[in-house]
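Here we start with a single chain on its own, the form predicted alone, put down as structure tokens.
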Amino acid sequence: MLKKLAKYFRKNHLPVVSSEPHIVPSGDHPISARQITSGAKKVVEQLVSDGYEAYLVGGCVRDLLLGMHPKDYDVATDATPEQVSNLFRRARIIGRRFQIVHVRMGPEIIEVTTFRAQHSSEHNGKDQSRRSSKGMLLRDNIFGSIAEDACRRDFTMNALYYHPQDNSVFDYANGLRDIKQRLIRVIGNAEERYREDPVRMLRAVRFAAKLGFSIEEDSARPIHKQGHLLADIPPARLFDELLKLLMNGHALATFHLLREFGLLRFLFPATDEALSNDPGYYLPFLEQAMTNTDKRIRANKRVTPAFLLGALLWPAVQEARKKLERDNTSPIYTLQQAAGDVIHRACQRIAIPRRFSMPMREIWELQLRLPRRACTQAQRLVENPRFRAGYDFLLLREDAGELESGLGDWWTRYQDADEHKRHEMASNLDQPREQRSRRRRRPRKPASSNQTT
């Protein structure tokens, strides 16, 4: 078995994984079993007590080694998904391409995966393994040993296994070395691994931004020429990955890396084109949007994807408006037309749900309504459920230099004012001529035919 495994690794430029991993015993690493949640420990203990191998694996081990608090815990085992599901009362198998089991332990959901093995010709065409014509894995349910599973992981830093019962770390791919060197390194041939799953390129960028790591040279080089493979990823999956990229408190660093590796144009092609046309304004605008998002997330404040997506697509909307305004149509009409076109094209790449695309349009339309403040219009706008998002968007545009400062300050003071002061502020405004309501003269009633003279 090991000879066959070694031959496969040499053929595919994968590191030969020994059946005897580098083991770091308790006391020689910073992880303590007390840091592990009770749910994760119970899942491992139950699997082990029933005769299976079980370890914490991947990002949770990496984060604990870095002194970070893991967001969730994953378990790897030699039990099949069906065996895991039968073992736990509150468990369900999810996924077809890559079957995993979600085990609920109180408020926690522990993700349990079966050790994966390498793919060979004997599996092709079967239900366990399928590839597209471009080499992308469409189904990946070949099970094997822990050593084989380590080589099926994406990056060396994620191929670390931790056993909470003896507090030992098992390193199969020199992941500890790369963590010390702050490197993200693909396990195996990077080009082939990216073809298997192009989302790995986005994951490399996300981890580099989040951890402050560098992408190792052989792992970084293929990204520049394989970004087009993202077109093969289902738009719904790309949307999920986008949220992970930009809603983790490191959106600005992620944005810069997406541009550096040429991936932004495959996610938001119209925005990338707008940046090429006018980087002087659009780039500061997007950088400020990412910075504001990071600040709110790190302060544990609420952030809606609709606002961030609205900012990412605003340059494309502005460019589309410029083309439509040549026909001398009304501003609101051109904005609505541009917004519809931009969202339609964006959804062909990334499946933005209506619960986000509709608020985006409302935020954009508020940019034309916020200058109209005279009489009772200001109060009606403040009562609009999207007002706060539209107001924040207005401030963002002013900070980036798209608009002259002043309007945002007026709205800031208006929100802080009492009812009398609000009425005074709105009454003192000179309403734009084109927005003045024109009183329509009521037609006179015709004189009665039997009126006496």
Second form
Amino acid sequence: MLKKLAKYFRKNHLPVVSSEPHIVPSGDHPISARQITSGAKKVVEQLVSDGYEAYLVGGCVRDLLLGMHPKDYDVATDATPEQVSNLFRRARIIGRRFQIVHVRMGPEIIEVTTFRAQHSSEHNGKDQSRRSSKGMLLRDNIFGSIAEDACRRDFTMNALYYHPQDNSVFDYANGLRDIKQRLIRVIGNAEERYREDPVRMLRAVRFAAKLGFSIEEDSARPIHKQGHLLADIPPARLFDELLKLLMNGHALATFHLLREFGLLRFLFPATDEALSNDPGYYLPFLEQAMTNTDKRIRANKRVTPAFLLGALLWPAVQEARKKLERDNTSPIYTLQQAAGDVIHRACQRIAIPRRFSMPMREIWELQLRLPRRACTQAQRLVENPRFRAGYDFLLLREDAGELESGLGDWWTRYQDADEHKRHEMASNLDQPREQRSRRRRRPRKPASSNQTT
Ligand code: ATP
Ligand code: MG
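And the form predicted together with ligand ATP, for comparison with the form predicted alone?
Following is the full complex, with the preceding chain placed first.
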């Protein structure tokens, strides 16, 4: 697929960053204008016909070059956000830190950004540009030329511009070569660029997992040292990034990379600590959770962030329960206390909306209620709106070896049974059978350690 590009690169030795683009003409790259959605094409055409410059840019160009389906289309233009929004009937300027225009075209939303320029010290403090004392860009609305815009983008592979009208690709930062070499390379000084926007470290990891690319050495090294900068990111933005990281069908690879680069501890410190204390116990569980999520996404099945976050925070909840259990309180009370504490602390970093944190708690609480099935309890549980998620969570714990198998199977059979059979199954239980934790049976664990009751 990239043969044409390979030929092109053999002929041309491209510099890393250039003020003049290397233009790859139609036919020398694998993109065809037919692949572009009509909405994206219309937005570019309208801007051009009104005398502005406009290109497709970023992930859509990168993905098309790789023969993948773009998730969305981004357009870059020299028109200001106001000019763009005046041009389209269904357009809305969003964002303050980084203004973009959402243009609605039928079912599509095209993101239109104005070419950004370098910030100089004279800009700082002005309405369009602000930097924190640590160098983080708090506002990035200084507009410039397309060449300047290319320098402001995060990675070379994301600084490619495509002109649908003549089907040419404009490469300012050697992105084509890096795509061919399957490398993620920060444009400019990586340390500085991560300081400007620490989310770029998460983006590097996300693309590495999604595309199966490596992070180039100079771009990878600072990530190990600069993870702490994520603390300066607003929790609501981190939540959005987290969903992009884990709900894209590559959660397992992403999870491994987050650990490898030491970023997990800045996102979920309590989970990371639990993992370091007892990897043999929590790692299979989390890997299984990520694998299941990936499988569901690839099979186009629904995935709720409540389940995924519930799994990610479960090791933290388990550790918190262990500490609280010493107080001799009831198991459900202990779990509620632990859950409240873990969610409260997690939300200080990542703003988990209540619409997800509430079901997350219910899924956890169901882990204590699912073993209690005698008489009418089973029927009541199966009618609980959160039952399915709680049951899936139980299967996950069993699959990961956290629990002995058995209870999950009982519930599978119960759901398949008719009313008569269900009655029989629930009546045949002499008393609520507590499912034993495998962990409890490990000799090195204290006999009082109790995971499920
Ligand atoms: P995908 O849409 O597949 O997740 P993408 O690369 O298109 O990947 P977007 O978030 O849609 O990612 O961003 C579009 C483009 O905007 C990027 O390709 C990149 O050029 C630029 N960009 C996005 N976020 C940043 C950032 N934090 N710093 C610099 N440039 C960025
Ligand atoms: Mg995109």
